[in-house]
Amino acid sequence: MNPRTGILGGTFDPIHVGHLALAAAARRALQLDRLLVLPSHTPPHRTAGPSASVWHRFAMAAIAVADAEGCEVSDLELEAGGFSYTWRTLERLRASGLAAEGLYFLTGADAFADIATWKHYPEVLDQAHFAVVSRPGQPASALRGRLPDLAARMIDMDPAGGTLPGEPSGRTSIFLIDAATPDVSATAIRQRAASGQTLTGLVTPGVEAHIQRHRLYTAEAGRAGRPAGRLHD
């Protein structure tokens, strides 16, 4: 059998708990041997680029799983530049040597309703597996309905693990995983960050001290002379 490589994707501005939750569930149920946590340059879906830089994203990143076994962050999609498009980064990951039935790209329910809007869908979902895991509100095994299309290709999954199916010949899977994950945004987090509250049970305590330390998502982390994103204060 091949390695299970889960693939975690992201603009991670920050990287909270709620992608932390998101990737245990699809690690367990799924039993992957590694994850790759790739933090996006550009993000397609957002009118507006990250709020952080990429070495700031990318060093959260690396702190919140610093001390998770198997987990390594890549600078893939950082190094690549442009719009960090699923397909694009599929592509390269296959070019590097990792066989489609080997990977799982992993995201929640909610992302993975609007799969339609993806660029070169369908095709994007015969270069890997597909994790997704719920969301608040957003169950995984409702997306049978909602994607009636994909229904032949969607596989039940045990969140808390268990017999795996076989490897499928020639053809990629969806894995759905009912698993209960925070209900965490991003959004939420820079907010509080600007005006001061505390990001205690949102993100990582490492992950937390890092935006205090370098005054990510201030007012003053924008001023002249101090551009948000700065690393090397």
Ligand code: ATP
The other form holds:
Amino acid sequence: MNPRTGILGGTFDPIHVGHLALAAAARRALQLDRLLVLPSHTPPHRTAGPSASVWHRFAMAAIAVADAEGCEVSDLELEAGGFSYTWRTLERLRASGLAAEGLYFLTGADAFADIATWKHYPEVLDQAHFAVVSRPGQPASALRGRLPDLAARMIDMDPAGGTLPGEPSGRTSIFLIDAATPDVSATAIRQRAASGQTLTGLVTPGVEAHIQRHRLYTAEAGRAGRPAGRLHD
Ligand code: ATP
Ligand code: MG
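For comparison with the form predicted on its own, produce the structure of the form predicted together with ligand ATP.
What follows is the entire complex, opening with the chain shown before.
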């Protein structure tokens, strides 16, 4: 059987225990062989850009999964630059030889609820399976009612990892996984860091140390080693 690759995209500003729980839940439920963590360059659906630079966001993602077996951090979206459309990313992964049947794009239920606004919807859904994991207060199973046009493609998965459904060739599915993930968001973490509160338990110890060392999310964010004035006009 071909390897099953999970793809976890996100701004990761910073990567936190909710992201790791999302990935772990999808890996367990769908028996994924490996995980690609893909920090986005510029997320298309946000009015404000990321707070930390692409380099710091990539570094934190790499630190967070350094000891996780079968995990790689990909610079694909950072190399590509510009808006990080999932459609374009999946095109590139498929061009590199990965078949849609072996690709599982992971999202939280909040992100997937907006799928109709994604570039090249609904074609984007044919480029990979989608694995949608609940977020606190947002069960994945509720998406059937919110997105009735897609209900026929949705398959409930046992979060403990049951039998995988047979895959009809040429058709990708939307797997719904209701698993407990921590009530954590990057927005709340940035606010805590800005007001000097501890991040222990919300991010991995290595990521917490990285945020502290580089003073990310504080008023003087990431200014270490830079002169006070502007470097360039
Ligand atoms: P922000 O607050 O800046 O929006 P975030 O915590 O929502 O950050 P994102 O980078 O926006 O993180 O999310 C990347 C992916 O991870 C999305 O698919 C999102 O739904 C999912 N996700 C984030 N936090 C959780 C969580 N606690 N449980 C499950 N999924 C999550
Ligand atoms: Mg978010």
